[in-house]
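Below, in structure tokens: the form predicted on its own, a single chain.
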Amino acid sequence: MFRYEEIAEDLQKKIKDGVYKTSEKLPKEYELCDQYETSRTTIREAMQLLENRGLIFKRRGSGSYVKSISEEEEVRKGFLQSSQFSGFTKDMGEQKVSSQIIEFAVVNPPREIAAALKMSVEDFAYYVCRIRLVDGEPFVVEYTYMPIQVISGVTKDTVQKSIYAHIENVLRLKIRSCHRIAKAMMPTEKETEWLAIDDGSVCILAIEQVAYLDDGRIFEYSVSHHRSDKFELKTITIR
């Protein structure tokens, strides 16, 4: 984890714990620099991350303030969905996340996926199909492609844990943004089994995602099939 991310996590925890309350002004940049013994650039990156998560807002010439989060439950869960792009493991906070690997292989991606990844069908990509479990209960099936020329060194052990942690902490790459499309659909017979869906009327929420590094390279195409009775997609739009 980068230093600015550590600072953002600490500030987020303080917001969650009520150290900084709704509408309260956060300390000035130089005060945070002294507090965390770091540079202004690092503090600005941390504050930008909190703003992207929808936790703070800036007033020109005044400073940064804690944003009002209307749902008490969202606060209790640590804003798990206020940031829609921190990775499943990090989104689940203190809950135990584990993975059941269905398939892990190096493949030539199908044409439409290669096009989404801006790569050739003759190039190689990791393909991962895995079930993500929270406290032992299946929540989502992930189908992921990552170009080897961008993301290297992925192993079965990596896939068993957090791929995003490998990208950020081992490869030292910065994940920046993603484009997402969400739609409801019925699960396949296999997904019904994998997600332990007993009620045939329960649909899944499919999230199609193309993700980018801070240098503009695409590093992931994925489709995540979430149990609709265990997942809420919440967004915060910042002007």
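The structure above corresponds to the form predicted on its own; please provide the structure of the form predicted together with the DNA.
We keep it simple here and write out only the one chain, dropping partners and molecules.
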């Protein structure tokens, strides 16, 4: 835990607790330097984190302010959210996540997927197709490819539980970034069945993802087909 992270956490807590209220000015940077007994750079790094999280905004010549966010945006009932990519299991927090494995194999990846994974079609990759359930209800079908040269030791048990936990806790690899593309589409016949879709108003929010490790290696190409009535993707963009 670095100093700037500590400060960011502390400020975030104060915003959440209403010490600094919506649209209200935060102390100026030099004041925070005094408060936390640190340099301006460190304060600015902390503030940068908060700005990226969409909690504050800054105005040159004026000050830093708490961003006004509607409560509606904060908590949206009935939807699972993904603003990070920590893996589905982690995203879900307290709710119970289980998996139903449709297929688990080692294969030569199709050409396009091999290209996305920057691997040869002659090398092998794990292929996992599984349904993820939260509190027993199906939410998403995931189709995942992982090069065995990068990710090893995946068992049926791993796939049943959490692949991300295996990568981080067993293999001790560090997940760094991911590139995602969100699309809408209709479910296939199989998906309609797997996701228990019995309502014509439900379709699919598809997220195609390429994920990278700490050392730049691509470890995963996946496509997740979510029930449109139970999942949404949240993003914050700052120019």
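Positions refer to the first chain, counted from 1. We call the rigid core whatever largest set of C-alpha positions still superposes within 1.5 Å between the two forms. Quantities reported herein were computed from a predicted structural model and do not represent experimental measurements.
Once you line up the core between the two forms, the Cα of E208 stays within less than 2 Å of where it was.
N52: CA moves 2 Å or more between the two forms after rigid-core fitting.
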